[in-house]
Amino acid sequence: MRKFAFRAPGRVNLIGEHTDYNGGFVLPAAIDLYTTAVAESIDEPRLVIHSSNFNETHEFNIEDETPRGDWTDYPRGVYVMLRRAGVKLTGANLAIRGDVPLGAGLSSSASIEVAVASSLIALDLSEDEKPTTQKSLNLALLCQKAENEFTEARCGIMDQFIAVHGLVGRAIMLDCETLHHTPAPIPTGLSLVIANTMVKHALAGGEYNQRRSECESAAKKLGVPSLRHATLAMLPTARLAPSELRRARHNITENTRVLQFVEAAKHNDLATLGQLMAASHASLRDDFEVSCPELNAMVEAAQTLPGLIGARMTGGGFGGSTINLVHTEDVPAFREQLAAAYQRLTSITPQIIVTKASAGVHACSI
């Protein structure tokens, strides 16, 4: 039996939220929290999936392509899409473990998908081929397709892309329409501090898909292929519903903020970085309406703390995490004081994670 292991990272998005499925710009970084998937070939037509995190094992016939509506849909969706794409898979044992917090807006789902896909692809190699990391757009696109079609989450390409292509010490500026991407600097002396609110509101899944539908409807009424091509000048005369107007305005202004953020980072303009992050959070809160009281409390609690450059929600919203850019020497005090302030405001103990931009998917020891 052949056996291979790959690990894929979670991600944090510095700026550019809900723009990826509208063909816009995003600025994610892979983080040093990973999902590891170990795939072993077996001579039986079954897929056996074990999760250390859930302490569960489930078995499926490989011809069964019916989603179950639980965590197994993420690895199974990848398995189904690989077989449809012509990867010669028979049976397999999959063992999955990870330290990307679930439901925290850090893309644990994409890290599972990319790790599983990479380990399963390695099983398809001939005996004399050495498994290599599948750093290709096709891998990211296949994993996105699995999430869109098998779990019915209409996500854009950002999460799977950064799980494949993440770079140590760099964010990546991604054009989600053309998939052109360039490394983007994170100013020296700054740390990425993720603050997990420990809240995930139940309406997130349906609301996410609703936001995407509203964006598509707005683009159609504006006569553009996606909101990437809309401008603020188009909005006053467009016959948009109030919610469509707000969604369009967020996307237009957020795309501009991503481009400005990259330029400010190149010039070490920390004040502008902070202003752009604040404007992004306000737009997500008021125009895109995907924030929540806990996210707002976390952002507000950070404002007067030592070392803060900027804070905003990150990820799909309705709970999850904020991203804070903080002077590295101030991180210990910032971390302690943010946790205490948030707990005072909400009576919830948060999870504060200090992370760094890290590598994308790669082979690892079993």
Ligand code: GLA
Contents of the next structure:
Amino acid sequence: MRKFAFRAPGRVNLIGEHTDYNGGFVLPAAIDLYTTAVAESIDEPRLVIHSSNFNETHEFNIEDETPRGDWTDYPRGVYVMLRRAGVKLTGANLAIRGDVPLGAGLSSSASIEVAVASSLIALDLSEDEKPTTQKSLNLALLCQKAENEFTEARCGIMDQFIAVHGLVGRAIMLDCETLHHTPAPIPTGLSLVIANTMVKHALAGGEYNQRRSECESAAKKLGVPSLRHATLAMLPTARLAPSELRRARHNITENTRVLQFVEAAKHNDLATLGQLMAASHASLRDDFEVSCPELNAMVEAAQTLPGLIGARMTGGGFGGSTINLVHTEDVPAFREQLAAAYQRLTSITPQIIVTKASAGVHACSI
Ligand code: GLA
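For comparison with the form predicted on its own, would you give the structure of this protein in the form predicted in complex with alpha-D-galactopyranose (GLA)?
Zooming out: every chain and molecule, the one shown earlier first.
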């Protein structure tokens, strides 16, 4: 039986939050935490999925396309979408293990989807008969579709895209309307420090989809195809509900901040990077309303510490993590002091992860 293993990274977004599903700009980096998927073809029409993290094994008929409302929907959604896209898949054993923390806003779900899709495609690619559809198969879009249709999350393209296209030592500036993407430098001497608040508020999923609907209705009222095309000058005369106005304003200002951030990074303008991250966090807190007391406490605590260039929440919000750009020589003291300050403020012990921008999905040993 043929067997293939692929691993796909989680991600951290430097700036450009809640802009991806509005055709805007994002600046994520893949991180050095991964999900590994091992796929083995079997002769029966069964999909057997084992997760080492949950220590569970579940079995499905390959014709069954009904979501179950648990973790298996992520790998199964991918399997179903691949078959619908014309990839010839028979039965398979799928073993999944990962070290991307779950619920930390670091895209463990996209890393599962992309690792699973890559290992399943490899099974099919080694067949004699190779459908040409595979060559044009856009892995990131397929995985996003799997998540949109198999789980309740109407997520954008950022997480799956960076899990596929991540680069060592670089962030990726992605235009989510055209999917045009360019590597962006991370200034030398700076480290990416992720601070996991260790909370994930239950309302996250519903609020996420609600934000997306509010953005769509704001764009419609503004007469633009997406908020990517809105400008601040349009807002005063538009008949937007107060919440729609705030969502639109966040998107317009956040897109500008992403472009400014990329320029500032090129010119090593660290002060501007810090200001843009602070403004992004404030906008997510006040205009987009996706922050929470724990994320605010983590950002505020970081802002008092030596070595910090900038701090903001990263990912969908309502808990999860912050991203901190920190002078590398200050990282040991920074992580200790941040953990202590957050614990003092919230009585919660955070998880501090020092990460490196890393490569997107790749084959690995079994
Ligand atoms: C989640 C989604 C992404 C993106 C971010 C917010 O991570 O999966 O598509 O919308 O939230 O920027």
